[in-house]
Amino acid sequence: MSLLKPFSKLPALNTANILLVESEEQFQQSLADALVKETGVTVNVRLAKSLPLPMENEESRPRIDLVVFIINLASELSLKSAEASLKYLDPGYFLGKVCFLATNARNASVPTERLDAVRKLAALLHCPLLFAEDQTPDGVANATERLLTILKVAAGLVPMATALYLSSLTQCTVPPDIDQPSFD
């Protein structure tokens, strides 16, 4: 079991590889679906339930351009096994190709505190955080056109640009209130 590591290998030509990691594997297949059927580059999407992957197919795994975390908010494994994930990320990867991805935001369900986890744990590693509605066909259509953009800029596919910029302008903050307490 060791750090997946962002420069270890060669890019392909016009290919961008994405992991996608979700402890439930509730949205996972859907958003693998409509990110292979991109036209104008050729995406890989690699499937996970948590990291560290494997160790047996390494020298065949390709380099990994983007990692997202997809975080169910309506279970409370879902956001401790992203946490337990990122150990085996190395910090190379946290200069732009991490992302987390939320579902299930608009539950009333939801315990604010896990969005303000989820939020404050996206805004300490100045990681981007997108929020999804994974029940709807125009919601997956939605996060795929969101993770694509992100893809090929980490994946270095689109000219001026690179994944540490995006990052800048897209990461997470929270307000300096996140921790008083409301007067709803």
Second form
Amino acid sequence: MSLLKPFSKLPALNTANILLVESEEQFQQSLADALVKETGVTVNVRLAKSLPLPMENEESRPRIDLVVFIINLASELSLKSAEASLKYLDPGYFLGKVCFLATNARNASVPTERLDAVRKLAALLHCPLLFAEDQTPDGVANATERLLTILKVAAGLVPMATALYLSSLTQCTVPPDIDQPSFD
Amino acid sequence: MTEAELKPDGGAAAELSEAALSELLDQCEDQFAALEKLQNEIILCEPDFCENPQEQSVNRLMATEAELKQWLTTEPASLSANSEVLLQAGKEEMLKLCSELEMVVSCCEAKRDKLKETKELEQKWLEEKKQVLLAASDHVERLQAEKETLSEYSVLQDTKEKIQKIKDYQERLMESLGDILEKHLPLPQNESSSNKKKKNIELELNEDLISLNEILEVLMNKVLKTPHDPYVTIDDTFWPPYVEMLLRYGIAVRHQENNFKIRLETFF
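Based on the form predicted alone presented above, generate the structure block for the form predicted together with its partner chain.
Time for the whole complex; same chain goes first.
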């Protein structure tokens, strides 16, 4: 079992590396295509179905600045896979270098329990939880923009801001009455 | 925390002088050397495992506190001693800030316009609702006033008036029907002054013929008096052309089995 560590390698100049983890591999590719179009910094996107990452690419893999777990709310498996993958991350990542991206939240067939479970998971790990629309180009562009903002901070490219500092402000919080039955 | 140091952008150096550029590069190299040193220190450090979230929270708290301490102890230092570099960096920052602020402005303007539109729409709705309220309260007032002045006697009077009105109307209808029938469908008569050909035919006419008026009356009375058997037998007093006309225009209907019986069409 190899842990993915945030500071195991030297950073490259003016470069940010993002790892997209999605068990279904649906949204990954379009998001990656949009992410690498950023001109201000060099963005390297690595894709994975789940963690741990295979050993053979260990040498060529750059330092990962931000790990994004894409969770399709319409599928239980997606959440389970993300939960299982979390074990293979160094605790150092949870200081602002992990973020959850939920898709399909608008879908009416999504049980509210699953959404609550994702929110609780994000809150427990002090990570931001983003929602994205993966079907429309606008949704992909929006998600890209938001991820890039976090990524630049996590990669240390924004002066006077650190990943820990940002995540203290953006971490997901769960209302205390989330377990109460709602009346609407 | 360690690599959050700013690295001056290489692209900005394009307009810098040789001396400034080399100074900047030297600075970058120094920074990178420091970074490498820190990196080695990190790798040498034994990572402390913490599986459960409680410990992770503590971990996080410690890290945040450490960062806070660092921020507090950090002396604000200028990016570089070289004024040329500072000017360039400042210019770039300003331009970036400007473009960002412009975006904020356009965003705010769009929001404002949208709000304006919404406001206009809402005001229109409000106006409509006000009018509806006015009409409704008007109606309520009228009903209340009516209720106060209304008595059993006036209701009776009202009904009587209505009945009278309907009666008048019916009378008028009957009168005009009679007028029309009299004027346009007179009883066939022997016209002695007419030409000879006609005279020959008319001579055969029965003297007991009744007018269309009377035919209709007979039919109507029959329907009202004996609804179960509304048929009237055609006899010599019915002028055949009139019967034919009534049948053709759907005013009367022949009996299905007896050709000599007709009844009024059921208009109601």
